[in-house]
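Take a look at this single chain, the form predicted alone, given in structure tokens.
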Amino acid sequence: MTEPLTESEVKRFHQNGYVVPDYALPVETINTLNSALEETIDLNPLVRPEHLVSAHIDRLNDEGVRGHSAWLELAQHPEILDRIEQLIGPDIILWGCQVFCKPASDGMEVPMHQDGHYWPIQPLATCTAWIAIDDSNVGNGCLRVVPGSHTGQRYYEHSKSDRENLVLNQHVDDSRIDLDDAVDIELHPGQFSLHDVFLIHGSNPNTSGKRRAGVAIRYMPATSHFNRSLYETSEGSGYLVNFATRPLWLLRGKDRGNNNFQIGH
């Protein structure tokens, strides 16, 4: 059988901590995702529409955001997962979800930074799919990355900001790292990219005319442990988060890292 990623682009992956698949969701599941993003956005009045943290919980979840059930459908689609577990096994735990949507002319920064600074996982291991609703591009604030930044498992020194209008509000401070070096990563509806926990991404403000929406899904090996005690709960990376009462979903294989499936369900 044909694995859904080819062998070329697991090595990409591996080398460039990043990859774009060869493949597209269909149009009736982006139709579907934009009309629950237009929900999510209607149920959420006073959360800014990039700030849309574990939309994935159908209910109000206990990080402020009302969530909605097609976020987690959208987690278990068998053409994502299959490309997963080539990447990070076949015990697949998942374990996050934040939609980014950044509106026409007043869509947020964020900063180039890397996911594990501030992620309870042990030991540190995540696969992050991002899926574009809307097309994706530089005029609009597209992801960037710094391909090769994962290589070593290091992390790099990173610095808060006080500036306003950033999703996050750290970002990387680190004489090792050239963040000209970066590469826009450019997706039409339906298409995603993978990419590894240690590499170094962000995505520019949209100052354009045309609304950028993608949602980003969290996928660790079970062979992991999501420790809820490492992190307090705070808004210290400039929005609530909560992993004490976070929900976590077997949706792969067994658990082999003495995972709790039964908070925040």
Ligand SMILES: O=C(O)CCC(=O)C(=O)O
Given for the second form:
Amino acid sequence: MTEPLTESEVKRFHQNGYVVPDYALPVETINTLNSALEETIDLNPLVRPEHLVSAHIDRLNDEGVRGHSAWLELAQHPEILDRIEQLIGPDIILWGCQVFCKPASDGMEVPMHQDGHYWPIQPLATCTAWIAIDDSNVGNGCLRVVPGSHTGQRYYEHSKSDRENLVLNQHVDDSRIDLDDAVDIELHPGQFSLHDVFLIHGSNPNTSGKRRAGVAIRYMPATSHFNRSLYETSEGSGYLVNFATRPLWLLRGKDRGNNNFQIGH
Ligand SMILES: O=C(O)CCC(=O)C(=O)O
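With the form predicted alone done, generate the form predicted together with the named molecule in the same format.
What follows is the whole complex; the chain from before opens it.
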């Protein structure tokens, strides 16, 4: 059987900390996601569209966002899961999802950062699928990554910023990292990138006339434990997250990390 990710794609993921598979979700799926995006934005008039945290929870969630079932359906898409499985193994938990929609002309910057500093996963492991709903390119603030920065699973120093027009209030500030090494991940609608939790990434503001919407879906191997008491709620990144009541979904395989799948459902 041929695997969805080629050997060379898997190798690139492990070497660089990310990969863009040679695959795109069908146009109909993207049309559905476009409608879901408009509905999610309409449901949340007071939330910045870059801050649609836990949008996959189809109710007013405990992070103050009204979600939509389309994001949960997307998270279960077999073409995405098959590729995730190749990277993190057969036991897969969905634990997070955030819509990052940067409106035309005033889309916020996501400072370059490492995920996971406030994620309650032990041992820390997650692969994020970042799915493009719009064309995402240098002009409208596509995802940027520092290839290889995940190597050795190191935590890099971060500094806080008081600027208000940021999606996150912290950025990597460590002499071991040269942000000039960052590369842009340009995607067409339906394409997605997969990145490791230790990879340094972010994106520039969107000052163009074109919206840049994408959704990040977080998968952890079910061999890790989602420790709800580690940081129950946190505003450590500049906006509320609530890990104490965050629902988990075992999407494939078996739980091997003593995780709780009742809470939050
Ligand atoms: O959408 C972006 O520009 C940033 C996404 C991000 O930081 C993430 O997926 O963790």
